[in-house]
Structures are given as C-alpha cells and as structure tokens.
Amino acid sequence: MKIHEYQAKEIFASVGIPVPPGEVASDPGTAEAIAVRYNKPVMVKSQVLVGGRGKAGGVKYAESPEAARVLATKILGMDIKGETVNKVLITEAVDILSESYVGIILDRATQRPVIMVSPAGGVDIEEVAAKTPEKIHKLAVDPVVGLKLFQARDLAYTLYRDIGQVRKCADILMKLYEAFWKVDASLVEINPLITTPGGDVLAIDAKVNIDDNALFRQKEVEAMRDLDAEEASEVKAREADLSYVKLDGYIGCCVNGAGLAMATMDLVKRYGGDPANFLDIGGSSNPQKVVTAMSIILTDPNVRAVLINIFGGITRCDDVATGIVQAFEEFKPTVPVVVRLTGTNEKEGQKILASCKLPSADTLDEAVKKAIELAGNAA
C-alpha cells in the first residue's frame, strides 16, 4: 500500500524525524489561508501516489500567498501519470545548501532491510544506480541485532563531512529504522535529505510503502488508503476478499489458488497470449464470490476473453459453476468465456454448465490455447 507524501511525513514525525511544517489543501482558497499563517515563501506540492511529479510541474515554489492560490488552481486537478491531483501539501520553503538520498527497503534476497545513501539526491535513485552506482553505499542490517548507532554514522560520513552534521543523520537513519518496522513498511525514503545554510538536516520529501500482508496490525496506517488514487476494480476485489491486480493484456483469468493463478498466467504468456489481471478467488465456494470475480474482469475494455481455471479441492466445481451461471444471467457477457473444471464435484459442475453452453476443456493447455484463439476472434 502506498501512501501520500503529507501521510509519509506524519509517520517521520511521530518518531523525531525533522520534516518542514506542512498542511494539506484541497482547493486554492485554503492553500492561499496555510501559507498566510506560515507568512513566509511556501512550495506547493501535488499529491499523487507516483513519481515524478517536479517534472511534470507538479511541485512549485510560491514567494506569498497570492502566489500560492495562483499556483494551487494550476496544480489541482492536473493529471500526473494517469493520476488526478486531488490535494496539494502547502510546506514551508526552506534554503537547500546539499541534496542526499536516504532509504530503506526489504530485500528478499537477504531477506533483511537494506539501508541506502547517497550524496546524489534529489534525483531518482534508479538513474543514480545506472549511471553513477559507486554514489550509493549500502548496508544489510541483521533484523535481530537491528541498526547500531556505530553504523549509522559510517553511513553518515559517506554523505557528510562536518560531525555535527553526521551526528544529525546517523539520528535521522536511527528514526528512520524505527519508522520501517513501526509500520512494517516495505520501503521507506527520503529524497532529499537536505542541508540548510544554517547546518540542519531535514527530510524535505517522505515516501512511505507498506506490507499490504500486515496491514491487518496496522489499523491506522490502513485508515490512510486513498480509495481515490486506486484502481476501482482493485478496490473492488479486496473489499470482496478477492486476491486481484489488474495487468495490461486481454485475456482475464479467474483462477483459485494464487499458485495456479501464476501458472495459469505462464502458459496464458507461453502459448502466445497475454494475461489481462491475476485474480484468485481463493479456496471459498461461495458462489457470489465468482459472480464478484467476473463482474471485475468484464468491466475491463481491454478484456477479449476470460479464462476460468478451476481446480477443486476445499474449493467445489459446482458452486463455482453456480457463480459463472449467475453471472451470465446478470451480466451476459460479450466475450467468449472458456471454462476448466477439474476436482471436487467436477461432473455436477459440468452438468450446471451445461446451460450456458461454455466451451469447456479437459487440460489446462487446452483451455489456455481454446482462450487464446477465441480472443484473436473476438479482436
């Protein structure tokens, strides 16, 4: 789950991370009243859930008030990445003597949190990796033993000179550690680290992800989902406890098991076809939950058939069978729907079935071609 910078920023700050004071407009009048109570310059930030958003002019720097009122209509409502900007964070401008990067993510290889810095700031850490990656110092920390302040500050030294500068950020590293398992984020940044004129140190930007897994002990984290920002079909899903991502092909799969789903994708991408979504409707027999399932995938207009794979253990082939039957009755879709039923109570699936007269296949192979070409049809 991705959260807002403004969201990102309240967590830094609930452990001692430094973080220019900030609040969040939705509508220029408001951005124009926040930055005459900071009466000083004030950057309006958009808030979207991708990057790159000072590229696309979404972040801008405003001398006063008036300015910022300007600045917020030009902002809000503009489309960055696909994104609509629905609100902009009003933060107080500060002078930027250098620019770093710090950040933590989890890596699977390791299997432990890596932190990363670098004196190349304020740029994408990817092109920074590409081009320059001798700039990027990194370090595994042992999940047991956790970060040691003696560590932290030799990562320090690799962006800073002036000890109490390395003091400050090996602080700021420490918190940051702190944020990364306090929400059981799966990453955490600050991009850039500045220092001021003055020899503070301040994270000026905050990006937060978190483990969609753990969000079921983090309750207030979750509360900051923007439902606005999401796929709605994704939103959808979860709320139907149905596992779902939305993919760029036009075959839809409803599959049950998230390891058949991923088998079934493979073939889907061997046989020559490409899969439109992975959607798991897990080991229920509810049927409602397979009506929920093909509502989502056919109002996908990239969608040119569907594939059902269904392989029946605690999951029964004729209540999925009723589900598909409802949803034709409710929905009574315009592609072509190719159906494999094998397992628990396959024959009584396939008698339900009957009625819609589905093409059907014995073989998982089969069925994938039999999609694959009806969708090339249905083209």
Partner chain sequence: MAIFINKKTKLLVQGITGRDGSFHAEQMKKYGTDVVGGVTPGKGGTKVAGIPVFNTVSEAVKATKANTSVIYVPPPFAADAILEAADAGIKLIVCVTEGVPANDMMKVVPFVKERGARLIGPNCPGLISTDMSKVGILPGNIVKKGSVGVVSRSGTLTYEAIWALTLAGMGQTTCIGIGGDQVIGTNFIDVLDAFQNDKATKGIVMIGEIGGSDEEMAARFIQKNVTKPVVAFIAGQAAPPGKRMGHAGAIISGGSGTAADKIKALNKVGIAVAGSPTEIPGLLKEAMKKASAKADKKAVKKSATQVKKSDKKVKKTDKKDKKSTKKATTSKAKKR
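Mind pulling up the form predicted in complex with the partner chain next to the form predicted alone we just looked at?
Keep in mind that what follows is only the chain, not its partners or any molecules around it.
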C-alpha cells in the first residue's frame, strides 16, 4: 500500500526524524491561511501516489501567502499521470546547502532490509543506480541483530565530513530503521535529506510503502489509505479479498491463483486478444467470492467475453461452480462466458454447471481461443 508524503512525514515525525513543519489543505483558502500562520515563504506540494510530480509541475515555491493561494488553485485538481490532485501540503521552505538520498528497502536477493545512501540526492535514485552506481552505498542489515549505531555512522560518513552532521544523519538512519519495522514497511525513503546553511539535517520529502500482508496489524496505517486515488473496482475487489488489477483489454479473466491468472492473461495476448483485467479469486474458495468477482468483471464496459479458468487445489471446483450459477442468476450476463474447470472436486463442479449450458473447454489454450473467438462475435 502506498501513502502520501504528508502521511509518511507523520510517521517519520512519530519516531523523531526532523521534518519541516507542514499542513495539508484541500482548498486554496486553507492553503493561504496556513502560509499566513507560518509567516514565511512556503512550498506548495501536490499529494499524489504516483512518482514524478515535480517534473509535472506539482511542486512550487511560494514567496507569500497570496502566491500560495494562487499556486494551490493551480495545483489542486491538476491531473498527474492519471491521478487527480485533491490535497496539497503547505510546508515551510528551507534553504538547502546539499541534497542526499537515504532509503531502506526489503531486498529480495539478501532477504534483508538494505539501507541505501547516496550523496546524489533530489533526483530519481533508480537513475543514479543505472548511471552512477558507485555513488550509492549499501548495507544489508541483519534483521535479527538490527541496525547498530556504528553501521549508521559508517554510512553517514559517506555523505558528510562534519562530525555534527554525521551524528545527526546517523541518528536519522537509526530512526528510519525503527520506522521501517514499526509500520511494516517494504520501503522508507527520504529524498532528499538536506543540510541547511545553519548545519541542520532535515527530511524534506518522505515516501513510505507498506507491506499489504501486514495491514491486519497496522490499523492506523491502513486508515491512511486514499480511496480516491485508487480504481473503484480495485477497491471493491480488495474489500471482497480478491486480487484485481484493471487493464485496458476486452477479455474479462476470472482465475484461481496468481500465477495461473498471469499465465491466462499472457495466453490471451498470445492468441491475439487483450485481457481486461488480472483477477485471482484466491485460495480458500467461497462461492460468494466468485459472485463478487463476476460482478466486478461484468461492470467493466470494455468486457466483451469472460473467461473463467479454474484449476482446483485448495480451491474446490464445486464451490466455484456454485458461485458461477449464483452469479448467472443474479446478473444474467449478456456477454459470452467460457468456463474451464478442472482439479479438486471437478466432477461435482461440472454437474452443478450443467444447468447453465455454458461453452466449456478442457484445456487452457482451448478456453482462451474460444473466449477470443466469442468476443469477436460479440463486437
């Protein structure tokens, strides 16, 4: 799960990472009022979950409260890579002497949290990694022992020479590591971490991604979810405990298992079709899940045929079949639906389905081809 910069900064502040004061506004008047209160030049920063907002004109400097209002008017409602700006963060502008990058990610290769620091801050770190990898210093932390102060200091010395700044940075790294575990993050990032002419070290941007698997114990963080920034159908699917990703094609896919769901999409492309979505109804099967899945797929106006592909394991074919029959009674779909059902309790499932008289197929390839063919007829 992704959260906004202002929310990430709240998390940082809760562990004691220094961030400049800031408040959120959803209308220009409030933006101006905040700037008046600070009585200083401010930054007006769009709050969106996608990257690259600076380049898109979503981050601006305002000399006066009046300017803050004008800029907020411009930025609120702006479209940044398909996401509408509903909120701006008004934060005190600070003088910047140097910009660095510090971040912690869950590294799959080492299966450890890896701390990355780079003196090349304020730019896209993936670009730095590609062009000048020598400018990035990494440390894989032993998760059992945790990050130790000497390690944090070692990393801080790659960024600063002044011992005061080294100490401040090491302290920030320790706290960032604490935040990583505290909120079950898969990524915490400060880009840039800046120094001021007065010698302070501050986090002026913040990014935190949360591990979806840990949300059951991160209620406070989950409450930060911005439903407006997400596809409505994806929100509905998540509430029903389905994995769904909307795509641009016209073959609706309803599959059990993420790997098979991906492979089904791949085959739709391979045989000349275009998948409308990724949808995994998940393991432990419950007929109601299939009903919800079908309602989500059938609501997509681009869908011209639905392909249901089930290979039963922990999912039982009879449960799925019951759900399909129920969905048919409830929604009476007008687009063709192709069903391929095999694996655990396959015979029982086929029996239940017999009443629907659906076009069926024995193999995955056959089912995919049939769905594409029928979608063509429907167009």
